[in-house]
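Quick heads-up: it's one chain on its own, the form predicted alone, in structure tokens.
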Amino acid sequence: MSKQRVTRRQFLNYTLTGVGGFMAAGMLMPMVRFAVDPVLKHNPAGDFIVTDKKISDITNEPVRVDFSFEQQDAWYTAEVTNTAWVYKDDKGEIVALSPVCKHLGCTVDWNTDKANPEHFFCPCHNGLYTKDGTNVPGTPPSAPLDVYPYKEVDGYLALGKAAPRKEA
């Protein structure tokens, strides 16, 4: 123990600082919890959204698949609809492409440009992509279309979040 005595003024200062700190912490903790809780909440459904497209119905011709899900932004929940172009490649594997053009974010369509059949076409600046989503050189897009990861859930197609294509 220290031999110096604590004066009444120091004792009162320490006591009021400690009590004030506990009171401030008691008021701030619910606010911090309120702000952080939605971020830490676990989504039990996982990252894949089940679509209404059966795996057995997918052919080698790209078809547009729309799927909806609830997106939560902090305390606000909204219904969001996304789209994918889905087909089976030559190996029989499913390919799910994002319809968002990598040039300016317009929406691409399959086989709508009469001058370039069997291509994805972006009408904003005449952007072209091949069937596998690769951008055609000499057109505005600078990167291939993003790819959705997929899995099968009870015979139906489930899509994850679109990600840029990993080049070999």
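Remember, predicted model here, so these are calculated numbers, not experimental data. Between two forms, the rigid core is defined as the largest C-alpha subset superposing within 1.5 Å. Positions refer to the first chain, counted from 1. Compared with the form predicted together with the partner chain:
- Comparing the forms between these two forms on their rigid core, the Cα displacement of residue 153 stays under 2 Å.
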Second form
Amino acid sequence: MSKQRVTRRQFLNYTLTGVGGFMAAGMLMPMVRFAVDPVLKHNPAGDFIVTDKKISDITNEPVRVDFSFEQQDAWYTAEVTNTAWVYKDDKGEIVALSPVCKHLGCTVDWNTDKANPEHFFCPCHNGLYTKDGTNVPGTPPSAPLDVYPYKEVDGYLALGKAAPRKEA
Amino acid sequence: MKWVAKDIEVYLGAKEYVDTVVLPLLPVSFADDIKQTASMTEFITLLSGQLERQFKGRLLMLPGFSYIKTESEEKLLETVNHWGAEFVKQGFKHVFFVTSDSDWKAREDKLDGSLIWLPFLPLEHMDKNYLNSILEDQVKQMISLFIKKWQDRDSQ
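To test you: the structure above is the form predicted alone. What is the structure of the form predicted together with the partner chain?
The complete assembly is shown below, putting the previous chain first.
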């Protein structure tokens, strides 16, 4: 036993403060959470989605990679499938391009135009992009293809949200 | 482009690039073929969604034209051809009707526009991944059909 005796009054004070504090916190915490809710909500757009493509399988020939995720549109959740054209450039770095044509939004294809091999081709209005996604002057598109940021997750490719390319 | 305000705004600004219009024909019936007509409608709706994604910049995908199967053939043809005439008047060079209803195949020569008829697939029992790959195959066929029609026209 310590020399300093705790009086009955002190003991009750401590107990009441402690228990009361817990109760007050229990009530206030949800309120605070409600108030700052938008801050706590994680942003789905910033998330990376893991595809089923292995990093080691990517060659310097562009291949189509499809990946699906749930998209929330107000109350309606829909599964959306996005596509990327993925390849390794000369330096061995991965490039993931969005297939959405910068002209009017058609889906571009790799190497389908016989007159222009090794180009991304848009069948709608004959838009052309070189392999690195740069638009060929004289064709309708006015900007290079969007680029997906990417990450490696356990050897698999994960893609973020496609963004316009910064001018080099 | 879809029939939504945002896409239509783009369409108004880029009319000269949009020369193709697609009207899905969706049957409705309450007789013995109620389930089939539902499957047809479901299948064509899914397919036209995919098609729109592929060719967003060149085609206008209209909301489906739904009709009751008990309607007489003449009346249906008249209505659909009226749509077709309006499309031509609006300057569309390619008019496509997409459907799974085989009745349209029989009256194809009386239609003003190209008919794309695809046999419907029973989607309700299908595994999701399998369904996607099947749809993709179908869409691919349609894509090459569209490109061919466009090229035929351009080379004329």
